[in-house]
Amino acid sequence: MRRRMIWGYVFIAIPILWLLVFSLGPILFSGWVSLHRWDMITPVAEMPYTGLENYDYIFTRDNVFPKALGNTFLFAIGGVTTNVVLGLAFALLLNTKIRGRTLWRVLYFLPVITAPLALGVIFAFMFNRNYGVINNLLVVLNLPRQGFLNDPNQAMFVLIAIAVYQYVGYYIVIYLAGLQDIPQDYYDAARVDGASYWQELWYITLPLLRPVMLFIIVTNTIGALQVFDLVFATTGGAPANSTMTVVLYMYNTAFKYSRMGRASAMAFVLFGIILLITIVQLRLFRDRTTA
């Protein structure tokens, strides 16, 4: 018995050790670096200690970080809201007996398996002001050319549209799994009582899809707040930092300007924001589910 327990502890120790070394270790190191000034050339043991100076700088003297934070929130709110609504609408449509249902499901899911960087390059070409396909279509329709990714007022909304195009198929699949898990008996009983389609949707479908929506909102929010590759490939944060996001600014600060301390401070601020939002979302939806 004792021998079996020892082997049990050995097997458990391997994943715990992996977690400590490759997950918790980098997080703690990043937190330590955020309290120092480090350019990646100075030996780690000789980093000058600065206390909370990096945090003070990004909140009080850095002009770009607040804008990047605002852009990130705008991207997350726009993307998550659109994905939740569009994903549900398309899932309800694909859950009916429409012709070519399997083909439509495949077509919606195809962008999900496309590399974000490749997708970003393609859309950057399509939305180009001078030779992009979208502007050429507008000219054919006698409409004025648009700046799209070159216009500070339009660029972020174009990025949100591209992100929705890429990921809405994934959320459609999640919604479909939730819809097909709802017993048909509920709908049959409602129809016997004379319920309309919208009443079935409001009183049966949406309440039973609440755990699925919670999963979609939480995971989509976490992903959206960490957006990097799409912005990096399309605009690089331009024009005039109108599409600069926190992770992209963090990358520039760390690897272009070699200010690892400030970049680590940004990482910890973003980590705190994501943690707080996730806890709030979980509590809100959990309370409504158990109510």
Contents of the next structure:
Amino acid sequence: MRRRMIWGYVFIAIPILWLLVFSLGPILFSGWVSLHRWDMITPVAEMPYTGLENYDYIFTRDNVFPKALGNTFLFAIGGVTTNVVLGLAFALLLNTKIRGRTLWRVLYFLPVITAPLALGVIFAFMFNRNYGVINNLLVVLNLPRQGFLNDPNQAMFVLIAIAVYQYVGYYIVIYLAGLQDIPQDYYDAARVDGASYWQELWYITLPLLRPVMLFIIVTNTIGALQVFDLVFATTGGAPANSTMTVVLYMYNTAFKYSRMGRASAMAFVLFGIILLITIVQLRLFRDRTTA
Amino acid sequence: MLSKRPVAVLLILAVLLAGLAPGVMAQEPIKLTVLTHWGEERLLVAQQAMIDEYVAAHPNVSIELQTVPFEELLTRIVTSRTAGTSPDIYHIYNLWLPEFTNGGLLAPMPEDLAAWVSENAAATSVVGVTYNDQLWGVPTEVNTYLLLYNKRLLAEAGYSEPPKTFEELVEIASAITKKDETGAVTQTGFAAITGWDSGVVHPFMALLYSNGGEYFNEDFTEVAFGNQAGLEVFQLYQDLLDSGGMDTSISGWDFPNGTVGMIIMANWWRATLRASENIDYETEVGVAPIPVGPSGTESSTLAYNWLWSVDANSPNQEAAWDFVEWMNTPRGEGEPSPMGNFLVNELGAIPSLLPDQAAFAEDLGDHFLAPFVASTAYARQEPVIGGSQEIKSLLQVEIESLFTGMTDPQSLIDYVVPEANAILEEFRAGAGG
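Please give the other form, namely the form predicted together with the partner chain, since only the form predicted on its own has been shown so far.
Zooming out: every chain and molecule, the one shown earlier first.
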């Protein structure tokens, strides 16, 4: 028995070691770097200690970080809200006996498996002011051409639209799995009591989909707050930093300006924000579920 | 008992082997890795041919060529250093010298090679590869910025000569811009390459110098474009936008498509222009000095350099410098070096080394390159100081803000100057993250 227990610990030790070395280790190292000045060229042992200077800088003197943070929140709120609502709407539609249901599911899922970089480039063409298909459509509808990705007031919303296009298919699949888990008996009983479609949706579907929604909101929020590749490929933060996000700014700070300490401080701030938001989301949903 | 004869033979062999020992040691296998940003298939083939030639003459040396796109080069250099997988030889942009040398990334140059470079490179290139009074590598391509113009579009707008002043630039640009009935801009008079710091800031610097302005003050403690000369350049952009002579919905990258009248761009674009099917390189592409601003007296421009450097941690520094020297040494009297050959024939670039410039005098004298070569005599080298890259990005974003109507010339200066000075101060004080 004791021998079997030892083997158990041995097997558990492998993933734990993996986690410590490749997850916890870099996080701790990053935290340590955030308290130093480091250009990634100077040997680690010679990094000058700067205390909380990097944190002080990004909160009190850095003009781009607050803007990047605001842009990131806008992207997350816009993207998550749209994905939650649109994903549910499409999932409800695809959960009916609509013709070609499997085909529709495949079509919605296709963008999920497309590289964000490729999508970014294609959408940049589609939203071009002079020859983009979207603007040509606006002209056909007698509407004025728009700057879209060239317009600082519109660029972030275009990015949200692209992100929703890419990921809504994934959330549809998650919603569909949740919908198919709801026992048909509940709907049958509600119909006997004369419930309308909207009453079924409000009193049966939505409450029972709460865990699925929680998963979607939490994972989508985390992903949206870390957005990088789409922005990098489509706008690079332009025009005028209107699409600069925290992770892109972190990348520029680290690799373009060789300020790894400051970039690490940003990473830690973002980590704290994501942690806080996730805890709040989990608490909110858990309280409602238990109420 | 051994006979005397085999013993004698063995002794002779032993003596021979002992005599050969230093030679054997010298022939120890050496592996060098070279990192460049020339990743196109055509350029890879040319670089490999150069390497093969060197390796054939140095059988103990093997060379691995690594390439990454330009936008990833800096990241690769820095991360490979952190990971302990640095290449032995880098081809780098001179603006990175402050960070690289202060961090101890680059190996000092052998004195004799440094002396040879000082004597055989164009003066602007020697300045370009110098930091803290020390040369850090062999300069390769030197690039300057001039006004490229589409002769056909200018002629259609009624102009036979390119603009010589800021005022003429605005006038001609607005005459070229065209829109169709749906409001789509079909061609723009002047364009910038946005989304890329050099694409925005280098033309600004060229215009600034041609307006009698300075980018930094003499001791590099402050930026110097927050004055009348700088304001006039920002105002030029504003005037171009207001007059319709510049429309940012058409990128400067569209110049080879024949939809851009004028752009301020570097000579390395030659290969792209020659390959374009929408603009005739020989008859339509014109090159002119940067227009002179109201505060300027004569045209000037900006130059920047690339250089071969060696990693300070390389265990094969001697061999690495030997390869760099071989690449840049003329093959004979009046002949180009292998690198000069690569730069001119494959890249269409201007070599920094004077023997290469002399060997390719005819090629460098074509209608496109000749003005660029001439400009190396008066071009101002991009200042190589700590914080330059960060200031460049800051200025890029703010000029793009001007392009999109989010700021105006004076507000731009009011914001950028103190921010840029704070960056310089941080680098001087060795502070920041």
